[in-house]
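Shown here is one chain on its own, the form predicted alone, set out as structure tokens.
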Amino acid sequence: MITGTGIVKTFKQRGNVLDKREVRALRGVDFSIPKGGAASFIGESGCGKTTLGRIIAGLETHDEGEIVIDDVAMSSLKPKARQPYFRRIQMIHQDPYSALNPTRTIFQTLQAPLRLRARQTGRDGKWIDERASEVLSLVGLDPGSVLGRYPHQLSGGMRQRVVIARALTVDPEMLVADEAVSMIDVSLRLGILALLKDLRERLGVAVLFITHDVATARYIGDDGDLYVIYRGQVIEHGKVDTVISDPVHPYTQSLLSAIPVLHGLEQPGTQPVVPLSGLDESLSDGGCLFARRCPFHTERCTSELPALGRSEGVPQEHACFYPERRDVVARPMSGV
């Protein structure tokens, strides 16, 4: 299991040298992804979710808070005694086409990690071997057509299920997969949706899904948790069913809001919610994070920050002082 408590990341942002401004990407975020398990961040481009499945990868540093993993806490440790316990976390990157080295082939793509796998677990070239058609099948590749080509002999979709390939070389605990489907053709996404739902299945390995496509994160984690995020806040956590069909609050009912509905197919919510404004990093952070752009603020929500919990009837955590339920996801339409 991997927890996170009090997630705090800030950058400097660039340009004039005495400008001495800072983006906070995240503002105390907590989560928890079991063993096996399944969790999806859901946000609008620049909430912070790219930020935080880094850092859960060990692949960025954060400036306050702690990562727990089974159970160990990383900032008891040094940076060199971290590394195997983040290798076990594996990030799948948004765009296949800049994750492989266009001058290795995808059998020295593979190589490269087995390699180390092979020196820790005392394994030789023969098992190096195996293992490199081994994961490649476990991605619905065929390794005699696959390992001797380069990354530009493959297709979009090929090229992921290698990157995912090279992920499972090490034996991961969990894949995170950052927008992993966005820069694939339509057509395939599905196909590597079901592959990793189908890697979680088989091995067991837990799947953080980084996404703002809300439909995604329902297939991949249908059992699991979502959280939604938003400029570096989590503003609403449950199950994935629950936050998707019944949303409480404003930012989560305006995404759901903007979901295309199937014309002849599904009849829209009657209650869509609309921010009155595009999203501003400069506006002040005093209040709650949405105060500004939510239809429904009132005076206190512009000077108190609400914070993540529960309330009465409310079965999900939610940062809201006036959570409500709002009729704002498409329906089937009737007899069909």
Contents of the next structure:
Amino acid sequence: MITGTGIVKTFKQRGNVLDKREVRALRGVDFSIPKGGAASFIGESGCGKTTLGRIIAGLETHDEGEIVIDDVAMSSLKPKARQPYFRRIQMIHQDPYSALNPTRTIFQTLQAPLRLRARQTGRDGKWIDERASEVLSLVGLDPGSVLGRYPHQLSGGMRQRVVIARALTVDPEMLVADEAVSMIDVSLRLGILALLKDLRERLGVAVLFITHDVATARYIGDDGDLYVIYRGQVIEHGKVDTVISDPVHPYTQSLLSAIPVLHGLEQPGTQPVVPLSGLDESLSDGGCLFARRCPFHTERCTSELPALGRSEGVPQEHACFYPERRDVVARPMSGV
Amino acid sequence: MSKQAPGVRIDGLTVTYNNLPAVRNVSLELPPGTITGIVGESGSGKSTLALSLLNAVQPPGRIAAGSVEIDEIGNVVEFAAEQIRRVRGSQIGYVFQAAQNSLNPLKTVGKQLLDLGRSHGVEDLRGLVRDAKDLLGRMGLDGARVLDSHQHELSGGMRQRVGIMLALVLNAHLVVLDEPTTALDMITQSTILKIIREVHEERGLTTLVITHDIGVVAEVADRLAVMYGGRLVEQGPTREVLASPQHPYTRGLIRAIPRLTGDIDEAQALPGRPPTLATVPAEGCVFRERCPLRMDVCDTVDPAAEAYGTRIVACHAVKVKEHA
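Right, the form predicted alone is done; let's see the coordinates for the form predicted together with the partner chain.
Whole complex next, starting from this chain.
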């Protein structure tokens, strides 16, 4: 179980010495990912979703708040003592082309972490060979044909599977997949998503999925949680299917309205929400972060910041004074 | 200078890299005033096909056979270097795949605009700047500010719009957009697609959109063409192709799209992997390795593209079904 409370991260902009501007990447984010569970962080680029993922994987520090892994607060440990905890959270990066060393065969790539693991658990070289084959089988690759190959001999989908296999060598508690399918060929994407779901079911490994493509979040498990992040704040949070089929925050609604409709197969929603303007990070004058772009904003929205919470009749958490259901999602056409 | 949207007829086009065909015997018509979307995965030959429209395939690639006939311009495959240079930009606009990176980082957008004007012998540079500002304003940007900016001062969506402006400002009426929304956020993508559609209609263009994302084509294109392993396997009106795909690859591709609603288990990845230039079979159907309808004939005979009503499909199994 991994939880975070009140995570705040501020980046100081380099360059201008006199006018030091700060970028608020995360403004007090809470999350909780149960053992073997699934969670997705959704948002546009620059919303802080990747920063949050990196903080969770121990690759980035944060300024305020607490990360708790298996009931141990990370702030109570010295940096070195945190390592074994963060080692069990493995990152899967977006680009499988740059994530593998091109001069090493797949076996050599898998061997390095396995050797470390063998030393920790007092196992021998034979175990390393067996385990290398085993993790490749787990990700749906044929060890016999893949082990001796170099990354350039594999397709993007196969490389991403190798990256996942490498992450599995350390028996992780959780995989953090940051846009893990966006560079994979369309026909193979679902295969990677299905694999992540399958690993959850078979190995009990939790999956944190970070993406701007909302639809893919459903495919790692419909029991998962969805966090919609806007400018460093979670603005809607609930079960994946609840948030996707019944969003109440106008930002979530505009994200879903923006997804292309497969005309001929799908019927567009009848109440699409289009933001009034493009994203402007410089605007910060109290009030709701989305107010300036929100077609439904009122006076209150520009002066008061809505906190993430619940309201009557809405199953998910949201940060909006005026939560309202709108028909924004395309539905399959009947009879197709 | 009121020009008309030109029609384009690509006939039997084959483009090879070191004698390996990246595009093989492709015939495709772009009717005047329409938006056609070409969908394909990496290595399908879609970008090579698009470059052929400008006769801009880079060596070792070369157009080995076929023609690209554009109304009022001619068969660009036969054009000499200087002849085609004059046509590019002024009559055929091209928005490159990495519009994010295709601008010169050292020059302001305005300077690049003037370079473009001079290289095409535009005399009224003031008029050119005015047109550029109009176009940028039309796409929701502050023209004067953008022209004074370097590329790093613009967001991805703004750069993409600058790319579209540069492609259209010389009044080209045939526009090719290569992956116009890749690497853009959903909301920005939706804005850009809307702009493409509106500009297309207002200026009376013939537009070709190249993408790996069927959703993009579904949003903007009138006609959809699907490429696989260098072949055009299916083409037809977008809605019809989406509603009843005929080629097994088109069917598999549509089924592989993650969707927001509906049964999760209905979506399935295609087995196998797309071919590369080196692995694409020299004879027989390019898709047979991944095809659920594979027959003996598919191993030896490359299926010809045949018309079935409004649809053109290259598949033995579809042919058998249609004639049954």
